[in-house]
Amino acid sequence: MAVTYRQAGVDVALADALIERIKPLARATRIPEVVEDVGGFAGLCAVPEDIDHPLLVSGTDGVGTKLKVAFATGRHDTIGQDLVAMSVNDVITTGARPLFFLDYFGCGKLELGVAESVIAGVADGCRLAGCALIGGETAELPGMYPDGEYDLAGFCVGVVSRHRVLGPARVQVGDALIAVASSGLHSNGYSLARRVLEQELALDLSQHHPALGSSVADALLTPTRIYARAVQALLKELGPEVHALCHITGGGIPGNLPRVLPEGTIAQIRMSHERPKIFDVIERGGPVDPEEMFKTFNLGVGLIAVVRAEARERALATLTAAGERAWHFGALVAGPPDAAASVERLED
């Protein structure tokens, strides 16, 4: 008997299948700017029409091994979410409208309500950021994973106009720093979080935590808060006030703020808001050097917006509106003419 690609591990037609169920959620996504539903080799897109010298912008990313925890409880509708939060936020630090996104599926063999799931979740974070979902790509790979597990991967397109993309060559001694809420974690930190809630205190992932309030499954799949509508009010009411924007990722405050200012600048800033209690208990748990807290997680604060500091209580008051939680968490001064820029924390 002859052998089919089915028996060496490739279900051809439920990948068939997948793609009709991907359809319908893909087309709550569309955007004025989408030229052709999803089916096609390639999704096409068309640059809107009233911006003026636009530039592309690309954004890739993943979630790490927030996957684990996925895997452990069964639990992936909001993963997707996540996957888009990532390269969107991202893109949106310059400035742009998110136009499109792509995403990458792979798995050793494919559980059809797994996948979709995952991919009605990354629908749902399109329709958050306001892209639309135009293409994407499932890959049954036998032998590649682990039964029950798979790998994700996102890709995001946005535009700006030349004239205002956002950086540090707008950045300007005196700033003021506007801190959003983060809805926890993100996706960033996991390996850390995992080996302390894990291993050091050996907590179950479906057991209530009295001091998160939640399980422990509940607080670290919280899926990662979407910026982009709330950027997207704030260049509206601000304009050119609006001098740069921080996602905090990999590597906390200190990795990442400096990347979006210019040499010779210092932020002075002050960690005293309250931030969501997940941070506490891996801190206290490992316990974890707080120090080494600041370097790994976002610690409450999932973007920063770097304003003219005239317009500060403007920016507060549009980001409110929109629905986040900010507050003033700095300014920028003047350091070293040279140095690169830096953090600096202030006493409470």
Given for the second form:
Number of protein chains: 2
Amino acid sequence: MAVTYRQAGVDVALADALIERIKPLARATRIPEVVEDVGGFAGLCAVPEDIDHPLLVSGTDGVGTKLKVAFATGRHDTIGQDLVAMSVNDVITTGARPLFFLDYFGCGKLELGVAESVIAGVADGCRLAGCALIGGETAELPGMYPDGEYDLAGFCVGVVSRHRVLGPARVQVGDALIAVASSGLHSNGYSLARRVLEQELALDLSQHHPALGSSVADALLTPTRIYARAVQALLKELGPEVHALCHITGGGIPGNLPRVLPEGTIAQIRMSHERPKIFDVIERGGPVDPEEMFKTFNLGVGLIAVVRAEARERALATLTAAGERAWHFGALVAGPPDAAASVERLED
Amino acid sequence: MAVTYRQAGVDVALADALIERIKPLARATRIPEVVEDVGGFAGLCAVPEDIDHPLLVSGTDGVGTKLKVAFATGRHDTIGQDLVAMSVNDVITTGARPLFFLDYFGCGKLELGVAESVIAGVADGCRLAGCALIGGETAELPGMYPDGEYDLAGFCVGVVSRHRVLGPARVQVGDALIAVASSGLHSNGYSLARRVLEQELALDLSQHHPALGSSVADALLTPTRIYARAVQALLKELGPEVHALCHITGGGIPGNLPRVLPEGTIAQIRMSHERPKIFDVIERGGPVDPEEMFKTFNLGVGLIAVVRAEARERALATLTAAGERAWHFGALVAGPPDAAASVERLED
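Following the display of the form predicted alone, present the structure of the form predicted in complex with a further copy of the same chain.
The next block holds the full complex; its first chain is the one shown before.
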């Protein structure tokens, strides 16, 4: 008997059905720059005409083992927002406005409902970021993933004027550091978080946890905040008084903040804010050393803005008006000349 | 005893070591438009200034279960070229010049040698495509992939003038179809190919196969051709006489060629070319029905150019001079008005 592609584990008709379901989701994320698809092989987007000397800014990321929590709970509707957040929050640190996003969804056996749910979350994230979901790939790879599991990768392109790129060159001693609250773990450190919660503490993900005020699953699946619109508001209000932006991802504050600071500077910060309870549960539950916590998780700080000292209050007001919780986090002082930038925690 | 991130299965130092090894590989793919990295969160690339009303063209893809052949043979040095090819060959069908590429590498346990080998292949592919490897993500996800396995996703952005976008609107009855040779399976249909070769025929991948003139593994791992430079040459030589380009991926010729043709047309083609032997081995070995072969594999045709009839010989000469094997494949005739475009095979 003849062998078919379907017998080999690939259902082309199912993939086509998924594409039909995705189309309206993607259409709802359209921005004026997107050009109607001309043949289906690629997405087209104009370069915004109001940007002088435009530079394209690109980033790619996945969501790490936060996926395992989605698998364990069967809740696939927000992990797509996490995917968008991880790339978008990187791209906007340059001062760029996100333009478009593409996703890769790889699985062993395509489950229409799961894939649609994930991609609906991607579309939600794109709307929050103000960027268009312009393309994607759904790959059915028999034998590559266990049933019910998948991996995700996301890709974002934004645009910024060559004259407005943020970064270390703009940052000066005396600048103020503004923290913007995270919604929880975002999408980093889940291998350690799950090790503590599922193994050391042997918690049932679905059970209500008194200290969290929710189930462990709810706390772990809280979607990553997307700072794109708040950052656009900040750039509009403060203009060149915004010097740098830092996305707190893997490596935590000490692993990320120095990346946007010039040599010979020290970021003096105060970790006195109220952080999401999930971090306390993990730290006590491990126990995990506070230093390890600091260099693994965002600890309640999703984004740090480095702004001109005089603009500090306006920055706080603008971010607050944009719906973020933001606070004065510290300041930049002079360190040993030519030494790499570093982070110093002041006593609470 | 306190729990650390490393004990949870994530080795940050190893990831940092990989980044150091990747840097020179990425640097070797630089194009003039790339801007020196300003903080590490995102890649920056200028929009080429010689393109009137630039449109950004983006595509994403993986390499499917061709990965399984890399795992089985331990040969990871060319799968990266496949990854670049899959996205780049999509992007160039619009007439775009590829600008930059980003890769996502997801694994359960990071193996430095394997990851470096894969990404070296990505860099090779970028050089062949003339685009810059501007960013990437290496994700170590404990428990997500079996040891020694990984998944890959690639993202490409190119640029084309709004006035030069190829596609169905330019295509006319009477146009000539030019086939450009593939190097083999490229990166589609591997689940079916492996089912036949490994299960039905129970072949040893490493063994020499007389009909192939090589080992089965060599035939299966032949890198996907990247048509970017040949297409740039064709566009330069023929200009607006190139009407459409079609990348033959999953779905084969009948699943892809109609996507670039207008309604009411029929592509009459002749499948009389000599195709790579691997297709014969699969078709006989399954056996696989010739129709199933036709709608699953490229069958030796990696790209189809739709050009003005009068430009046919110049197209062939240009593609040949650019190092491709190309031949006259057929022509476009009028079909029932308003009917979807279709493909008709003429007798050999």
